Structures are given as C-alpha cells and as structure tokens.
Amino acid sequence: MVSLHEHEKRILLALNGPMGQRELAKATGLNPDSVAHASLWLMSKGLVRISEKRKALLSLGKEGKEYLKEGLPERQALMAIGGGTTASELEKKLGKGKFRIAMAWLMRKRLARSENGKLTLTAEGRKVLTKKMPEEEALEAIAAGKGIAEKEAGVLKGRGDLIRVTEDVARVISITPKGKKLVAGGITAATGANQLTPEMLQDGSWREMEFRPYNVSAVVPSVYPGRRHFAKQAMEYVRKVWLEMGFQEMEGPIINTSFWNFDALFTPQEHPVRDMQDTFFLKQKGELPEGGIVDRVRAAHELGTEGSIGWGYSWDPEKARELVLRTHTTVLSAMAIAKLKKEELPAKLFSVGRCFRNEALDWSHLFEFNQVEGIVVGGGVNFKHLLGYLKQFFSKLGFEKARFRPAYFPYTEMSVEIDVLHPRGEWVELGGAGMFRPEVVVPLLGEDIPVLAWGPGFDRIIMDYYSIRDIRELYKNDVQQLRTMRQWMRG
C-alpha cells in the first residue's frame, strides 16, 4: 500500500499532463514550496517524473547600469580624443581608474594609437564614432529584457560588474503509469491524520479520520549535525588520556625566542635546525628572561656542567633573541621546568599543540604539524618509568605493543625512537623520547634532577586511523569529507 500525504494526493489528481510547478500550485491551491516538496516525495515513490530546464538569466550589474547611461569607458575616451589629445589630458578628464580601462580596450580593439604621448583615433576608431559597438548593443538588449548572443555575453562577463548571471530552473512534473494506475484505483484529497492524539480518543473523532500509513522504507534525506573537525576530535582524545593519567596541561605561545626554542634545550647556535630552510624566523627580536637563567644557559653552552665540557664556543645573546615559530612543543617543557619550584615536585606535564617547520609542501609534509609533548620532573623517576608511561599512553590509543630503539637528540640522553605495532602487522615510527641532559636541567632548575621527556608527532596517527594517504587532506576542509568521517574511537 502506497502512503500518500494530502498534498501528494492533490498533485496526483491535478496532473492531467506535464505541468510546471507554478501551474501545479495554482491548480492545487498549494504554495510552490509545498508543491516542490510533495513532488519530490512522489518521485521517490515512482508516481511522478520531474524534468528540469535550466536557463541563464542576464541582468545589468552596477557598472553596466552606469555605462548604459554614460557610455563604456572606451566610448567616453573616443569622444574625448576626437582629433587628438594627450594621455595626461584624457586621464584628467576620465579619472585614473576609468582611464586605465579605456586605454586597455582602445588598444585591444585598435581604436586609437599613441605616439609620443599623443592619442589619435585609428580608421576603425573613427568608424565606431558613428555606430554602436557589440557590447553597447548587448547592454541595451539586456536592459530591455531581450536575449543576446553567447559571444557578446561572454565579452561582457569578463568586464567587471557589467552583467550578472543567475540560473533559472524550470521544473516540469508529469505523472507516471504507476501514478495513473493509483489514481484510477480511486484516491481522494480528503485530509488525513498523521498521528493519533489524546483529543481524538476522548471525543471519538478518530472514527471519522483517515490515517495515513507510514512507509518505514521510504527514502529520507541525510542529516549532518554539527560536529568537531576529526583532527580536533583526535587531539581532544589525547588530551583526555593524559589528564586521566594524572598529568597537567602546559600552554604557551607559538612564537618564542630562540633562547627558549633552542638554547635552553642545549641546541648549539650553529646547529643546522637553526637554518632558514628549516625554521621560520621573524624579523623582530624578543627579550631574554631576567635572572640568572641566561648566564647558566651560557655557561652550559660554553663550559658545560659537572661531567660535561659543553659545546666549547662563544655563546651569542643576540642569536638567542631571534624570534621563531616554535619548531617543537618541547619549548613549552623548557619554560615550564624553569617556573617549577622544589615544593611543586614531582610534576607531570603534557601538551598537544601545533609546531612549524620550513618544509616543502607535498603529500607527506606540511609546514605545520601536531606534536604530543610530555615531561615528568623529579620523584626518583628513571628510564624504565619513561618506557612505562609511553607504553601506557600508546595502549590507550589502540597500539598494544611498543618498542624503543636507541637514538640521538641534542637535549636528551638516554634517547630512544618510538615504534608501535600497527594492527596490520608492521612497526610504525612515531617519534622520540629520552631523559633531559644535565646541560638542560641544571640551568633551568638549578640542580640535576631526573626529567623524563617525549614528543612524538601525532598527525601520522590521525592519518593512519582515518586511512588518509595525503597529509594535506587533514586540513583541506572538504565538506563531504567532514560530514562522512567517522568519529574518533581509539582506546
């Protein structure tokens, strides 16, 4: 049994041949929106066909209306040149903006020539003085509501706001054989009820009502409720994991001095990561922190700390003042450690944030990326604790197995690279971790206290979870992708 709304019934009964929406609205007494809505439902049930005829409608834009009265810029220029004038005189008369437009079209159409700053009309220009140009005829035709040739319309479209193009869609509705059979079987336009109400039960009116049966297999439009960007969902989940593990979140600016981004992390001032091809530098310079921390960092670089000889060069405070877009979130760890007081130890801190590298843009590289940063300061922690924290974190992301390979980083020792076992059976590298060197910790804290640190990239995990092969897809904001992407459900 076909379930029909009263509007659908009216349309079927009114269709004695192909009819437009406006015509059908007049015949049924429904408004055009109701006709359009009901017709689509009838089409989904195979009772009507809907054909569309699209037509481009042209109207004058703001400049088109102006030029219709005053003439096109080249027409005004032709009238002003006459027997001859200078370019400066013409510019003064037309105005700078209109003069440029006029000159471009005069030269393109070969209506005028310029010799030694003097403008004169060509033979074609003198002819145009006494006849209309195709663009002028087209503007007049559009103003009068007449059609124009596609060639003239194309020329006008490329000239600023001369004309505006809108599309008119005319829909014609016709009944199908299935619809005719249904009408022949007998339907009425009687008003039906969509649901049984308490009032109908109380007054007994339900006995006289015609209830419309519901078609549970009917096609319904997809609904796309508002939702967070899928990459944001993933980062929020990571934030939740660290909070559940008892960590506090670190926050800080994306623009920092090289002092915090490099020097405080014992990265030498001639290290390749400070080159322009790797790092985004700003023209301005920042200020160094007050107190003895600058002197302690200088000493660590030049002389080292106990058991270390440093880098053995003359440290330059001006290089340390250079501003950069942070190249890692480890800069937040350096600033956080410098603020810690002994009574606040042990401390467990994390961050999830954007970092910036001067990379060539391709399928596997962006000039910005997301990094998960974490540190544990004091409390007698050791290297085994570091591996334990990382294993627990990645297990909550769905990676049951993690392995660690020896590595080198300027500011950690011991250092490891982190791999996780992907469900498809292969190991995937995610980033680095280690224990901060004394040359980092002593200048920041004033004494050598164990600090666990890690900073794996996170974009690769997001790409893998959503089966994305091009990293640029993470941020291209494709509406269809955002609507259909599954929710983040790791862990």
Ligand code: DAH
The other form holds:
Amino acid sequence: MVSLHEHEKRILLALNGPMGQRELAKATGLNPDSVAHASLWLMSKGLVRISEKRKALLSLGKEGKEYLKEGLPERQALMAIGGGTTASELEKKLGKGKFRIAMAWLMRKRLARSENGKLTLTAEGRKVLTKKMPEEEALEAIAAGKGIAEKEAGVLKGRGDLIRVTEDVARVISITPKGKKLVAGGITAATGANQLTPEMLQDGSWREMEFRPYNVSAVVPSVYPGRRHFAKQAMEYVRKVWLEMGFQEMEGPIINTSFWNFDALFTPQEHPVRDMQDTFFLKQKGELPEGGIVDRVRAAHELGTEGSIGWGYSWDPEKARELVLRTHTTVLSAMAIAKLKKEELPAKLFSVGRCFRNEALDWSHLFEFNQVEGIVVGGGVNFKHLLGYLKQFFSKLGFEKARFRPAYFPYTEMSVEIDVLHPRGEWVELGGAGMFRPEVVVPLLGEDIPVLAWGPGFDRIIMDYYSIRDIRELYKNDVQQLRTMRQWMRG
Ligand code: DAH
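The form predicted together with this ligand is what I want next, because the block you gave corresponds to the form predicted alone; please supply it.
Now the complete complex, all chains and molecules, led by this one.
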C-alpha cells in the first residue's frame, strides 16, 4: 500500500494527460511550490513522470535596443550612401566604431562598393533600400514579443549584444501506468487523517483513524525567522551578567569632546593616543561643561592634585573642545563619575559599547570595536576587589581563569592588562583595568575616593565563541551568516 499525502492525491486525481506545473496548480488549488514538491514525491514512488521542456527565451540586448531605434549600422550607412556620401563623411557621421561595423556588413552582404573612397550601392543594395533585412525582421519580432525560433534569431547571434538568450525550463508531469492503476483502484482526496486534532483525542475517534506515516527524513525548505545579530546576542548576555552582579548601565553618545574622552581622564594634550593615527577627530568643536569642573581638570593637568605635580604644561581649553568619535567606553565612566552625588555612593556602573580608532585594517583590527566598561565607586573598595570583580565576570562568561599583568594607562594607578585562559589552553589578551588616579577622581568627584575601573575589549570573546577568524565578519552583516550562525547559548 502506497502512502500518499493529501497533495499527492489531489495531483493524481487532477492529472488528465501531461500537465505543466502551473496548470496543475490551477487544477488542484495548490500553490506551485506544493505542486513541485508533491510531484517529486509522486515521481519517487513511480506514480508520475516528470519531463523537462527547455525553451530558449529571447530578448533584446543593449545594442539590440539601440539599433531597433536608430537602425542597424549597415542600414544607417545604406541610407547615407543612397543619398550620396563619401567614406570619410560617413565615418564622421557614424563614428569610427559603428562605421567599421557598417562597412564590414555592407561588404559582406555585397550591398555597397568602395572605390577610391567613393561609396556606391550595388544592385542588391538598392533593392534593400526599400525592403527589410532578415536581421531587422528578427529584431522587430523579438521586440514585439512574437515567438521566433532560435534558428531565425540566428542571424543576430555573434553580433555583439543584439540579443540575449535565457533558458526557461518548464516541467511537464504525466501519470505513469502504475499511477493510473492506483487511481482506477479508487483514491479519494481527504481520507485518512494527516493531523491529530484535540477533538480526535477527546472523542477517541483517533483509534479508528488511519494516519499517514511521517517521513522524518524528507527534505524541507529551511525557514529563517527573524533573530538578533549574533554579536548583539553576546552583548545582551554581558549586559545581563552585569545587571545580575548589581551594576547599573551607563549610556552616552558616540561623539564626545576630547575633554571627556581624554582630558577628564588625565591624558595630557600632547599624548600620542590623541594623534590622528588613533583618533577620529571631527571638524566641529563641542562645548565644555560648566560648574568649575574644567578649572579643576586644568589644575590637575598643570599642577596636579594633592601629593602630585601633574603634567606641568599649559592646558589648552580649545584642544579640549575638539570633537572625537569615542576611542574607549572609559569616556562614559568619566562622565558618570562627574554626575555622581555623594549620597549615591557606593555606585557600580557598566556599559557595553562601540568605540572607534583609526587602525590599519586586518583580521584582528578594525576601525570599530566593542568594549565592556565598568566602575565601582566608593564603598572602601581596593585593588583586590578589582581583581575579584573581573574574575567573577569572566567566570560567568565561561573563562575559569583570569590573570593580570602590570600595565600603564594615564588614568590608572595601579594598572593591569587582563588575560583569560581559553578552554583550548591559551591565554587571550583582552585589555586594561586599574584604579583611577586621584588626578582623575578629585576633579570629577571633589574628593579622593577609590574607583575600580576596567575596559577590556569584547570582540575577541565574540569571535572565539562563534569561531570567527576575521573581525570584519562581526560587522559585515552577511545575511547568510546571520541566518545560520548558532545562537549564543550562555544566555
Ligand atoms: N580605556 C582603555 C583602553 O581603551 C582600557 C581601560 C584601562 C579602561 C584601564 C579602564 C581602565 O577603565 O581602568 O584600552
């Protein structure tokens, strides 16, 4: 006993002679895809045969369209010669390229003669003046959408882009003797249940039902529902981890003044990180904040805070007004600290965000990248807490071990560089952390309160997780990759 899907039955019953897919779709009320799918199943069961009819579809190419309007080059030449013209006049009129083509065809078809630069029509040429050439007839027929055979169109082939030939494959489905026998034996559509319904379960009728067996290895089209970008999924997860650890999110613009991106972070104005190689500067300038903070930052740079001598140069507010694409999310920490009030301490804040640096492009460097930033302000925290927070964060991301190497940043002391141990056994460098210096904290907060701060990169982790070798893949939005990339499973 052959088992048939409802669609297969409908097709068998509708087939009265060889039928095209579209015809069958009409006759069965199925959509053409379902007809194609079910027909293949019927074929695999030997109940129908599918033959393919290939048909050449002809259309005009670029030159074909042009010549249809202006006439074939040899036609244009023929008319001009008929009216009396020299070769050089004709060449000027048609342009060098078209003139050459026209002459070649005129000679080949023996429509004109050229003697000492003088052009005259042959008897044949004079005849053609008042009658269409086969090429012209073919061009017009194709343009009018009249079906002409490929053979007739042959006169146009090999002549540049006059016509284009595409192939149309039509499938014709016909019933086999085996299929006929099955139909004669009697099949009716809509017998046998395809789907178990709640009603059948309730009234027990499923016991008497005949069910069509499922073919679990059938190939079905893939469905790609909408989903978040895979990098976004990873960042959402990080957001969740910080929230779980009692942190609040910091948000801020991508364009900032150098004041917040550098000066407030005690980065001297002639520091190399501000150079054009690293920072994207904008043409416009921004405004500096009010309320004495600028003077305090200036004093920190020029003279230092208590127990420090600063950088000892003359600080320039104009330079601080230069707008930049943020080079690190640490700019958010600076702005957040400046806004904090005493009664809000201790505070735990984080952000995950896009940063920009003018790096030379390669597999591991891009002009945009993501950082995970965090600060803990006050609450008697010390350097050990910093390492503890970071270890805990990375263990929640699946990295059992983190190690810290001494490092330097203008805004921290102590400063460390964070590495995590990848499960495959190698250390992965992620970026910096430290305790903000008094020269950062005092101008922003008014007093020297311990601030833990970190800002490692996050793209390495995303790349590793999704086995991406080239960082550019994170940002290129290739639809096929976005559809098929696995989901972030640590959520
Ligand atoms: N902003 C640094 C960078 O972009 C990373 C960093 C280092 C952030 C130390 C911090 C920190 O908050 O304390 O490489």
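Residue numbers count along the first chain shown, from 1. All of these numbers come straight from a predicted model, not from anything done at the bench. Definition used throughout: the rigid core is the maximal C-alpha set that superposes within 1.5 Å between two forms.
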Taking the rigid core as the reference frame, is the Cα of residue 112 displaced by 2 Å or more between these two forms?
-> yes
Is it true that residue 64 shifts between these two forms by 2 Å or more at the Cα, once the core is aligned?
-> yes
